[in-house]
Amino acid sequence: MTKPRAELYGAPPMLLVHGGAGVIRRDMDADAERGVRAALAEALRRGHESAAAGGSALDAVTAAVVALEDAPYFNAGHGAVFTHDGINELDAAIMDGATLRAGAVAGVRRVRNPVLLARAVMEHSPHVMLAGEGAEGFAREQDIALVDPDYFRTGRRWRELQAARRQANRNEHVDHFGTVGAVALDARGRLAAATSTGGMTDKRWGRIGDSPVIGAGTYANAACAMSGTGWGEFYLRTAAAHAVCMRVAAMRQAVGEAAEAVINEEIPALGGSGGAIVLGADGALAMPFNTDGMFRGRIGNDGEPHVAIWPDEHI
């Protein structure tokens, strides 16, 4: 009989989370700061308390998603951006790492967690991706909760928004940051990815980013699983979440290695940015990003969680 893979590896369980790249120093006061650790840390404990209770890696990841989805610091359900049309449309993927299944959704705007009709799509229908009015249909038969669209909108949202129409009207760059999700190992070896966003403040004509595109800011295989965030339309055309794990999985690169490669280098060459978590079945993990700053945390078996926001933060 063949070995669960973390018998083979001997590494622990554990749990990657982001809340997006690209946060500036300077626009981080210290209460957003603290709330922004507390919240990554509260999302760090949902998961590992899944996990702990017997839960998969696909349950961690689930429980910690839905956690920064709920938060009105992250780019994701109830902290979304904006469109152009001043209209909060989400997107979500997650992918089981085992079997290779998965789901997605895209262009919902009522499902206050995205990530679980995401899952639902994975488990409850015979496709991987859902969208718009459709998606939501598939919310409802499902008993996914739906709300007022009124429950996405924040002030700070709001004013990025008219920020951002500012600064195309002076053809000023505007940055394309913000994005949830998680990973995990489970004490059976199983890696889970997922993600969640709002996509991309001041976006038009249904655009949509990398994370619920599976290969693209979602992936996990036996080897590796990871979530990206950043400027996704980078991360779509080097498939990064996909290269990363099969330079872990076929061509047998570290971790590390393999993200420094697709994160730091190929995107950075094409003129994007961002970062990503990623986490290997031997329980090595990366966490890279070249912006100025990146949400992030992990957690493991003593049930610690540790997070962090700037490049000087080692966790």
The other form holds:
2 protein chains.
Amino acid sequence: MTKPRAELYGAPPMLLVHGGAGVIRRDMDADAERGVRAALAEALRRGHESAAAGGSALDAVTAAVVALEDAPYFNAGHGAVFTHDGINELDAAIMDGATLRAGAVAGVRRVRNPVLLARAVMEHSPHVMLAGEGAEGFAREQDIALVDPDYFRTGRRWRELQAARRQANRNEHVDHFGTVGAVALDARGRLAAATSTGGMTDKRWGRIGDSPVIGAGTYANAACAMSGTGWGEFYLRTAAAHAVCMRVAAMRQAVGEAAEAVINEEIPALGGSGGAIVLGADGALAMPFNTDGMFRGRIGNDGEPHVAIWPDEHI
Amino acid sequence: MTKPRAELYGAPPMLLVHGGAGVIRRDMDADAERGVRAALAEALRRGHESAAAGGSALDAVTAAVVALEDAPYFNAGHGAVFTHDGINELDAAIMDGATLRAGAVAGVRRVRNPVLLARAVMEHSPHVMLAGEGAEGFAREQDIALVDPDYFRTGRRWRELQAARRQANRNEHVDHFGTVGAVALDARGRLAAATSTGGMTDKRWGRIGDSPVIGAGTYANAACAMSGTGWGEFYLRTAAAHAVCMRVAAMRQAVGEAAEAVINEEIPALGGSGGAIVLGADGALAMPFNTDGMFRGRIGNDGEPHVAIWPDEHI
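The structure above corresponds to the form predicted on its own; please provide the structure of the form predicted together with another copy of the chain.
Below is the entire complex, every chain and molecule, led by the chain shown above.
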């Protein structure tokens, strides 16, 4: 379990990303680890380039999450896990801390970059959350890129589904979860958060996890932005992202203290697990997790990406 | 606008219900008003009977919301509003404050009592939130009563859809929203909350509002339970129910103060409107709203239902 961290890294723009906390050490070979680290660094660079070119915190998290969705290593976009019925159902959310505007989509099957659809929901619809075929109809109206469902399919995730089905048949616990996300602080002091996921391997019955739920896996206000990754049901029950950001905004807790209390205390006390990336308006950050590892990274105003996976790596 | 109220009404069991805050005075004729008041009183009696027979707070809110779903006067279950495509899509959620267990369903079209399916999700699935056809598949496995979609149809709601379409064509603001909900405190000091809705008249694109979102329209913890009714997008953006309950549980605010701050200050400051029913573990209650009226009611341990619609009615 990582210790609370709330260090100040100086002036914005700042960007944190995660690629999931469902990593298990024995699953990783050296090639995969190199690929994951390169993909995290690339996502950080893409977000930073956007910010360096004058983009907002919203632009930075959008660019970073698109890069993570497009990479095959993470459970979002291309590379998403399969549902029980062998399809990919994708969820995403985005929130602008400065205005409390938010957009989210759940259960889409043809949207190449769900975070772009979530942003279109926020900016071009009167709604916050759209689901399923209706959300895809909105995507068509907005000229959001649609792809054949086969685009999301990777051999690795298909094999994971087969393994999960075998485990489920033996009543073993299946905990293949993962997510990607980003939080950013821009030069004007605005915060934003975004999260995207394929959900839980072998999920059934149209399950919606925490990622597309504003307040659970994703939240941002004027003082704090969080993107979570973990066992979504526990993030929903604790309204985890809102709980962390309300501790920072209304209870004046430090970012590290707030993140530790919710992610490493409240959620494990209920039986859940996972991690999060949290950024404060003062530049304080926290990346708590209580799993074996969390794909994560940070980039500051020097434009140098720093990435990590295991608990003993400090970035 | 109502003033904050946090009066103590003595010993549990206690139950509050609402039937929506989208009432407009000129829409109500005397017959409809009598029907609404009788239906609210009946829901209160049903919940109270359950509690008086030894049921939990969960049982009380379930019984009350089933009664409100079955009544044609409210936008939930039979009597739900129509989507843009002329169908009824129903959402519901339930939460147990003592354990933070929760269940929710979104976008179901054949489930007679969505609150019963939300409770089954909480008690008989590993998930918190299920959507669409997948949720209906789970309903079948759980022997939850399904009905022909025509069951939900009422002539009044169909006429409202036609009116909403005409308004939308003229770019007028359409604010037909409504919901039903209940919060209860049982003899063992446990709180629960439940909410059920047909969403927004003329809604499109698979829109999900606040009602089925744990933390937005529905939340309960050990200190507080809330069910909201209003312009859902603003309840999502403020994580309204979690915000109220966190103010009570973690910031030690009085129920009336917490409810007033979120429902009558934060939400209107963003441009939203609506109301809520909130109950504390100490028996304090609040029923704030900033619309013309809110269908609401209270029943205490004397078993006498008290109902109200307009701001000047105290119950």
